[in-house]
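Read the single chain below, which is given as structure tokens and is the form predicted alone.
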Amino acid sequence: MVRGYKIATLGSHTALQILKGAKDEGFKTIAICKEGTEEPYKSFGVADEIILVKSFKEVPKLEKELIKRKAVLIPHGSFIAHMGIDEVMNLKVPYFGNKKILEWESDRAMERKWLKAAGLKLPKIFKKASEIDRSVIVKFHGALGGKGYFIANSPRDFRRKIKGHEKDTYQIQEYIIGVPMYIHYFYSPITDELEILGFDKRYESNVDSLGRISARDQFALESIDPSYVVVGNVPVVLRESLLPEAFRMGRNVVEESKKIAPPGLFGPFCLETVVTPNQEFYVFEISARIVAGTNPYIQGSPYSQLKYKEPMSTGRRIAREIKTAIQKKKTNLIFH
């Protein structure tokens, strides 16, 4: 056990690898689970303790107990989606990450400003549906795993598909043709080192299953609209000649984050990109936290295997950073 500290997270998203990685680094672990969802954390043996709640919105009520137990909260996609940004910002439990960056991540306009200032190539954004002159993808705000996203090819097509969601907050984004590529980074404020820990593609329902159907049969299914709900992740190894650009983009994003939200982005983050036939990266989103695409790499990726002698998942890399900060008495750099 590392000086009595415990690693805690919500039982969802990437909790299995976060808790497994924490145990591998010598921490005791706590899984906060909604009632009825605790079995995986019991079955896989990654949680030393399971706290049951009816809703993740009850987590703030656990603050005093978590602080008493020297727990460190590790955020993932379910934190914002289920608790809300205000509740997360007000948490007083030690939290691995810079909460100031959440506002930039959760607002698509601010996110775009950040990525553009970092010098990344971005898809065109249409302010009005009447401006649509090519294929676009309509994305709703928040970490909802692609729920509700749709493709539109004209103002008329957009108006037909947006029905029922006109009051929701969304962004109309140019649809870039290429290979979706999700880059898993880790930045250490202790060493100022940027690492690439892996890449993945998402398996989305029902768009990926529709892609396996012939064009002739797709016409017969014209009443079915494609959806982009993420149901799984597929590991990918990037063409090696593209790695320098991947590192450049990650470093630029980190350096720009230090200006807009000091002390800046640290720990795991992901650039969600499309690689075109011209081998150009278009960045359409950033996740300023661990992403579910790291889950195939609980025993490490080809990239972590190049750098580490032991299996190194992103979850374990988080725990390693926390342990290093404790040992070097630099927890002020990573707990916010």
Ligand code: AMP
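Each form is matched to the other, and the largest set of C-alpha atoms that superpose within 1.5 Å is called the rigid core. This structure is a prediction, so every number in the text was calculated from the model and none was measured. Positions refer to the first chain, counted from 1. What changes on going to the form predicted together with the ligand:
- A movement of the C-alpha atom of residue 170 reaching 2 angstroms or beyond is seen between the two forms when the two forms are aligned on their rigid core.
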Given for the second form:
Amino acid sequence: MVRGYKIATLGSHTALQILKGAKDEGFKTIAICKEGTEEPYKSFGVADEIILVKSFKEVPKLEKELIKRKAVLIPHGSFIAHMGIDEVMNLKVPYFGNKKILEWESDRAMERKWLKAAGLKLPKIFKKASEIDRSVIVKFHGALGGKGYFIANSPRDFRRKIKGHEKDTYQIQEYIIGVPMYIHYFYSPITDELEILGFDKRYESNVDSLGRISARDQFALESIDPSYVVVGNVPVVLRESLLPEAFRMGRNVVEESKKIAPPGLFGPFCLETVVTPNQEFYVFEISARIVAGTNPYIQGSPYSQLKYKEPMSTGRRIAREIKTAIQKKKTNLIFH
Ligand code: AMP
Ligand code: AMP
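For comparison with the form predicted alone, please write out the form predicted together with the ligand.
So here's everything in the complex, that chain up top.
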């Protein structure tokens, strides 16, 4: 039924649910693991084959082997983070996703252009520190990841807190007061259907534990800076009357992507938002691939349970799409 195709991915991020979902749909699976990190993929029995590498940078060298095995690569957050965008762009193994979108996703200015054109609300960006006239979050890029972020509320406050990091690349973003909400979508180019598969919020160190210290002690620990290093994800359900807006935003993003990077975004993607007390979604980022916030839903989410008769994780939904494309002879729509 799956004509000998195998599902392959890097052993990290969302590989467990991707490989489990693939097996549930009848595919054989391959996990590419960094030496010393293969235990979960063995222990949970999700990989039919494990290929060990010293570093994910070696993956392009495996191309011939993967093509010979009829592997389809499923990208996730570790691909760009550990292989690099050029290496991913140049991969010749069938790849589930539109690589042209990667360029839009990984360049902050292009990403904003896309989301703005889709009619979404975005936090204001301050080009110069002297323009800061409200609370802002200062985000560092690259190696610093979620570390070192800080909140400032005036140019003076900013200059005090940026000391020692003036040379790093960062963005000054309006700080939106509200709650974070990560929306997990799936768009099928075969049926033109947009699904919502779930929501999550992140569990970030140390910011999610600062509230466990009294204000008095927070003052005493003056030297503690908040950081936003993700260590886990927490499932959330959305207030139901906000669902129509969540669908509208997802649909607009897909339609706009068809204009900027034909044939457009497809498969899983995520809008990373903050929802204000006025029930407005501010989108601070898009991930044009599966996000790790879908990991709590290996047995399906409340939303996938409404739609599917069997447990449907995002990983399994990807495999289902590939299977449908193989059966309908439409793999040209989804392998890039
Ligand atoms: P890793 O393979 O864990 O090094 O992660 C690769 C990328 O995915 C990094 O940019 C991480 O910040 C991101 N990431 C990993 N796990 C999660 C998670 N549970 N939630 C959100 N983002 C994650
Ligand atoms: P990021 O590294 O962009 O994923 O941001 C890390 C965390 O900071 C997220 O989990 C959000 O909760 C929070 N955050 C990011 N951008 C904003 C913003 N503009 N306003 C308020 N909170 C934000």
